[in-house]
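Just one chain is shown here, as C-alpha cells, and it is the form predicted on its own.
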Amino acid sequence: MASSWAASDRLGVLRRYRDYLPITEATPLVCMGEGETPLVRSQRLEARLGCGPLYFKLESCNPTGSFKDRGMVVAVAKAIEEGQKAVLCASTGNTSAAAAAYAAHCDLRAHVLVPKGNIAQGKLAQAVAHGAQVIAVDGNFDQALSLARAITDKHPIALVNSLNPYRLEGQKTAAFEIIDHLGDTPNYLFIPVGNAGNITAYWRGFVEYQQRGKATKRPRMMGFQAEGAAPIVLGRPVEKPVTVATAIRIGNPASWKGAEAARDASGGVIEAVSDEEILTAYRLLAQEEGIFGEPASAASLAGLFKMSRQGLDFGNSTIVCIITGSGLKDPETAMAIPTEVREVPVELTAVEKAIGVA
C-alpha cells in the first residue's frame, strides 16, 4: 500500500477531507471515528479468480458497522449548522442505525421509519439502543421513504436519507481513501446497488480526485442488484422487491439516474445476481477471507464471480470490492448456514476425538 494511518491519526471524514466537502466556519466538525477503513488484500479468492490484485474495502469498520456513517456525519453536521433539532429517515436498517447514533452523539432527536417485518434484527437493535423513535410502516422501503419526504417537507426536521445531498458528499470520501491507499485508482470497483446513492457517490469521488491531480485514471463501476430487487436492470420500478440481502431490498432507487450516469460514464455495468450467488459469496468471504459482511455486501463479490464466469479477463487488473456493512447486522443469515454443533462431555479425550486428534 502507498500509505498507512496510525490509530491516533484518525481525524474523521470532516477534518481529513474538509477541502473536498461543503464545510463552512459554522459547520461543527463532528467525529465518531468514521472513515479510514481498511483496504484488505485477498488471501485466497484472488488466485481462484485469476485476477490481481483484489482488495476488500471494509466499510463494516465504521462506528455503526456500515458505510452509512460517512454520509451521516456530514448530513448531521449540516443539520446542526442549519439549526435543526431532529432528523428523520426511512431505512432498511443501516441508515437508521447511523442516523440514531449520530443524533444521539449530537443531542438531536431521531425518528426512523422502517418497513414492518423487513429489517434485520441487528440493525433494528442499533436504532433502539441509540434511543431513536422507531416507527414500523406497514409497507416497503419505497413507501416509507415517500412518507419521510412528505413529513420533512412539512415540518422542521432534517431528512437524512441519501436524497440529502450532504450524504453523498460524505460517502464519496471512500473513493478518496482507496486512491490514498493504493496510490492511484483501481481498474474496477465492484459495489452493491440498492438505493444507488453509494455507487453515485463513489463515482463522484473518483472523478473529483482525478480532476485535482490525485489520480491518473477512473475505474469501471461495476454495480450489482439482487435479482428480486433489480429495478435498474429491469428498467422499471419493482413494486414488491424480494431478496435475502435486506440492505438492497429497494424497488425504486432514489439515486437511479446517478447510478446510470456512473455506469455509462465509466464504461461499467449494473447487473443482477441471484440470492444463491449472494449467499455463496457471503460464505466464501467469511470462510476463505475471514471477512464477515452482511449479505448485501457479498453482492459485490458475487458480481465479480459472475463477470469472471462470463469471460471478462481480470488478469492484470486491480480490483476493489466494497464490503458495505458488518455481518453482525444480520446474524440470522449466518445462523442459517448448515453446520453441526457437537456436544461432548467435559473430558479431554472426548474433545480430542471430536476435533479429530485422538
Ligand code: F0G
Contents of the next structure:
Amino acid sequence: MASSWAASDRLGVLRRYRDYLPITEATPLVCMGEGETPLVRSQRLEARLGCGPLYFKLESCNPTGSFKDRGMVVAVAKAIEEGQKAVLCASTGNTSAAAAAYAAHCDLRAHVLVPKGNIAQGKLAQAVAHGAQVIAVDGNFDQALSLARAITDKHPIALVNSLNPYRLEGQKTAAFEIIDHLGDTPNYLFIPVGNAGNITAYWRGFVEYQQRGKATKRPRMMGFQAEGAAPIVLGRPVEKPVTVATAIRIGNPASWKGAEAARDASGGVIEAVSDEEILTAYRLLAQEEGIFGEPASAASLAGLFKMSRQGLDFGNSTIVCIITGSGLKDPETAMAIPTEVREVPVELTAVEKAIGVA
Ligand code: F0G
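Go ahead and give the structure of the form predicted in complex with the ligand, now that the form predicted on its own is out.
Up next: the whole complex, starting with the chain shown before.
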C-alpha cells in the first residue's frame, strides 16, 4: 500500500520516525525527502563569540526550503487518511509554499491565505508554481489565520496551520535529528519565534527523546521575536506587527502558551531582536559561514549575539542555531545589501582591471 509513496531514496520524516508519530496502517507514507537536514559546524562565528561548539541546523535544505515540510508531510498524510480532498492555511509564506507543494504531490487542492503585500517573492512564487489558489488578504497574518479557522470550521477542508496537531508532531522530529547527530542534547537551542509552533514542537521533541532514553538532558530554549512583532516578550498581542523578517511578522501567536511553557520548563528566554540586529546576523551568516538563511532565520543568531553581549557565558556550551528557511526565498532583502556590480565589456583586460590583477 505504501509503495507508491516510497519512491525516494531518503526515508523522510514519516518512515524515519514512525514510532514517534501518530501513524496508523492507513496512513500513506508520503515522502519528498524532508528531514535529515545538515548540522553544520560554525567556521568563524564560534571563535568570534568565544562559545563552545556552535552548529547551524539547515532547515533551509528541506524540499521547499523551510522547516515547514516536516509538519506538512504529516498533516497532509493524515488529511489523505481522513479522506480530505483540499487543504487550507494562512501563512507568512513558508507554510503556504509547503502546503502547495505537498498538496500538488498528493493530488489535493490547496488554498492559501497570505497577508497582502507582506510575503517574500520567492514564497509567493512557490505557491503559484505549485498551482495553489492564492488569496491575498488585505490584513495581517493574524487576521488571515482567524479567517482560515472560520472557513475550515465550516467546510470540509483540512486546516494545515500549526493549529493542526499533526504539524507540531512532524516538526518535533528536528529535535530528534539534532540528538541523533550530536549523540546527546545541546546545552542551548536558539530559534526564531513567530506563531510559536516551532519552539513548542522542538521542546516536545527534546522531552520525548529524553523520556525514551535517547538523551541525558534537555536544552535551554532560547526564542527570539522581532522587536516590532514581539507579543510574547511584551506580554500582550501586537495589533500591527512590523519587521523586515516577514516570516515572523505575527502579533498574536497561536502557540503562545506552548512557547512560554518551553521557555519556563527549560530555564530559557524569549527575547526580542531589532531589525538591524537581524540584518547584521543575516549578513554575517552569509558572508562568514556561507549560509544563506532568510531574515527570520537570522533572528536565532542575532539572539545569540545579543545574549553574548549581555554577558551570558557560552564558553563550554554546545549551541545549535536553527536556520529555519532559505535566503533564496527573499531576494529583495539580499539585493538591498550594499554592493557594486561592475559592468565590463567582453575584454580580458577589462575583467583583469575589475579584479585588480591588471
Ligand atoms: N522562520 C521562518 C522562516 C518561518 O517561516 C517561520 C514561520 C518562523 C521562523 C517562525 O516559526 O511560527 O513556528 O514560530 N512561518 C509561518 C508561515 C508563520 O506561515 O510560514 P513559528
